[in-house]
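A single chain, nothing else alongside it, follows as structure tokens in the form predicted on its own.
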Amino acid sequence: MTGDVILQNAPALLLAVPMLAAFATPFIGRYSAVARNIWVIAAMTLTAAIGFILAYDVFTAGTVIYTFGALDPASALPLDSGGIPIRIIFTVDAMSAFMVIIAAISGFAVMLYTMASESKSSGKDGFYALFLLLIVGIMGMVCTGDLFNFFVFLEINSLAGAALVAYRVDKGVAVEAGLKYAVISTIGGLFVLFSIALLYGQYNALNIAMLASSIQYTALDKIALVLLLAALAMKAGAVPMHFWTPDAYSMAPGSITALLVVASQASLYGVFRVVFTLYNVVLDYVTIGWIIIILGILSMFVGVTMALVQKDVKRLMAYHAVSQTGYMLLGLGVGLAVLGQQAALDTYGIVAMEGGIFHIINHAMYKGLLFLTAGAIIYRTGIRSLNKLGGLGHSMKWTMIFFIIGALAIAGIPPFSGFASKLLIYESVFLFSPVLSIIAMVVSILTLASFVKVFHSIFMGPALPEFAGVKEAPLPMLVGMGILAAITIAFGIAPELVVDTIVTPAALALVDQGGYIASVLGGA
């Protein structure tokens, strides 16, 4: 009864949990650290159950749609909607199931990793609530069918994010930090609300599925998409948009540049949901698709050009993290472009997406786990410059081991999950331009070249006596790196397996427009 219970409410329990326990946080807090420590861990943990249990059902019977508020939630169209999808309802397809799957399994490994990392820093009832919101910001933008929610998870999103960066203050390098994501992140927010005014004024709907039903692809159509596509590349944080990039992901505390990852995927998320759900069939696909493959192509060179010069290891990885970006609005690119041609949709187009959306999933896991290792190690020496570390190799070794994982897993090395992405991507990106797909391998190359000399600048070498004193990280810091690695190796171990269950059924969802819409609005 409780577990039909659950399962029939997932999608709003999957907001509620974590909105609640953010809320509550701070006044428990105020008698207990250690009873709000499991109160947060106690709900993380349960965001991510429920998450998991979301994802199960909706790969195993289907959409899964859930209207607030109406005696049936699992219809878009009661009784007394007049057959017009009004209410806030969530549509959560095999896309969304996928990245709930990737904020549950990063947010549950960042929380235990925080328990440790942040024991030292005060203010820790407001972090956490902070940290909370974040994951409903990202669960909402992920999983609504409603563009005006989108929005709104969006903001909530951007906020808790912001302020995560500014936590620390850091002699006012990171508040500056946080105020350019905040002024960033505004930006973009209007941009989208006025996107969603123009559609709303044109087609009287706010629901994405009614939307993509009507859209014309009037002028203002062309408008609203261009400032959607600008605001959410600019929030995913890709070239040329991605200035902010580099310092928040720097001065966040490590734990928060892993989140950070996720919660840019989302807005990647709602680039690929805006182009192949509610515009798709009167798109002209050849342009817009080559607009994100040029996106990907300047994001995967800048970045890891970008990246080579750094001396500080944080920064350093937000420029690969920027550079990875590239990899997914490559492939992604590449299968709009050939939506109108079903040969080569089937021959390759539908290989790329795949490869580009399992790079969502792996890029969290190994880019999550390179900036939880970069923090373990701040967290231990206070140091981030490459000049100023080395010999650690000797006093953190698990640090050192997980490190190696996720640089393999970067530089797409077999056997590692990074591999098996790009190898799809690489593979099928040939068959469109050979070009294209040696740009991506040369960067593989640079990206290997730039991780082998960090690993050399911070673990090789003598054990240098300014670090005597340096231990292996905490224990619930090596479970939270442990979890992250752990994935990225089973995943390149066995990624027909995630391919098979997760991947290709994100790919053909998003490219089923008509299954969406018929989801909603009935006539599946």
Contents of the next structure:
Amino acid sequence: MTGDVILQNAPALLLAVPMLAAFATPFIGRYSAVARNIWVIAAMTLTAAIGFILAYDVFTAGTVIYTFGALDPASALPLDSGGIPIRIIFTVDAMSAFMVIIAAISGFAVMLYTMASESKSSGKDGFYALFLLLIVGIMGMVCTGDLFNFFVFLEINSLAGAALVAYRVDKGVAVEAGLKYAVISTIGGLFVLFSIALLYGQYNALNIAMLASSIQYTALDKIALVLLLAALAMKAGAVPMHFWTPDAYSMAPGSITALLVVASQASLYGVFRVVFTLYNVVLDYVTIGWIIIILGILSMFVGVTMALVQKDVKRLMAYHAVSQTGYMLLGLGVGLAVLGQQAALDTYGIVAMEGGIFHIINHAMYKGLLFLTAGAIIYRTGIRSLNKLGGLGHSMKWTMIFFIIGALAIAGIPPFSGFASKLLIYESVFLFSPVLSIIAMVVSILTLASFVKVFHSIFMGPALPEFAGVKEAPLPMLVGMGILAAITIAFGIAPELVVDTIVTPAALALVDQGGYIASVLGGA
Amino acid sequence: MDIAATLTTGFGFWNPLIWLAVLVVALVIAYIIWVYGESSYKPGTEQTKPYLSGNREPAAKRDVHLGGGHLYWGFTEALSGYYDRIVPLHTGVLTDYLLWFFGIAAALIIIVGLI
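Mind pulling up the form predicted in complex with the partner chain next to the form predicted on its own we just looked at?
Everything in the complex follows now, all chains and molecules, and the chain you saw is the first one.
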């Protein structure tokens, strides 16, 4: 009975649980820090569990529709709506469910990590409330089927993220980074809002399926498309709109940076949802596909070359996050560019999309892991400069092992997860354009070179006297890192299982615009 | 669900379990070769000291360690023409970030509008 209620209302609970928990956290924190910690861990665990239940339901039974305020939430067009999807509708297809899984895993692992990493800091009531609101923003963005609702969750995501970046003032530098993130996110949010107004003004609808069924690709639609693309690509950290990324990622607490990766991926999901689901058949596939490909190639190359010359460990990793986003844009861009050519789509287009989508979850796991290891090093030493660190392999062995796993995965070294998704991208993109594939491989080599530098700088060399008192990271931090490391290894050992179970359904859901529309409008 | 299934890329394939099996075999062969080698390791002698091109090992441990900033000097020097242009673009100034954002949006409107 309770199970049925949870299953039927999983999309609503996925947001209600972390949101209510976030607002209650400061009250509980007033009375007991221990109770607050138990409360936030329980809330995140429950949210993750609901996310997994929802994703399982989607992958086994198909797209889940949830209409807020309707007697029958599963009905997108209740009798009293006059056949128009006027209410807020969550449309959770395989792509949405895929993103929910990423947020659930990362949110849970990072929450465990914060129990130790934030233990010495003050102001934890607000910190955990913002953490849970960031989860709300991410989950809402990837689940909603309503464009205005998407904007609302984008704002929650941006504001909670900016506040968390600036949370540890750090002589004002973190506040500056948070302010930059807040301003540029707000401008991007206004772009999104304006594009929604352009679409609403023409089609009297905010529901994505309803809009997709009636969109014409007028001049205003093209402007709306560009505004959505530019804003969401900027939020995802695509070059040359990536400048905020190293500032925000490097100054946020280590745990929050790992979660910001997922927050950026929610915007990347927005790019793909807009081009594949909202516009799809009306698009000029080649032009828009190549725009995404070029953004991807620029991100890959500029990201990795900028990373090579960094001396701040977190700034270096932030540039790698930009670079890895390029692989995802490349894979999905190639899929979009050949969307109108069935033979090419079947031969390599879908595989390129699978590679890009598989890389999203792999990146969330290994890049989250790398940011957590960087956070552990800063937590123990208080130093982030690669020129000052060294010899920590003697005292932080587990952190070093987790770093090696993350570094080999991001560099695409077999048998770690990054290799499998990159292989799918290399080989499918090679059939589309060998030059693009070669650039992707060169970027991987540079990524490996960069992480060799980080590994040498932090862990190798003699034990330095200034780090004589440094101990291994506390257990909760190791557990958080261990979860992500285990998934990175597991996804590398059994990539086909992951691809068959969650990646291919996500790719097919993206290209199936008719299926998305039909799930809401009933075969329209 | 078969966890040992091969990942097909449409162009090639990848099976990590086969790769790991080959790796294990290679490691076993390497180990066999190693155990048949001559053991000449003598701890606490001159041979265990690091070789620093004939120089004496500095007393301060920090002097031995190369910091991250010293690595890839040749690479960045060879690409100085690229780095001299790309690094200054990262000004850290918020209005520059916004200018790039608006510029890309404007360029996309022209591209998407014209094509």
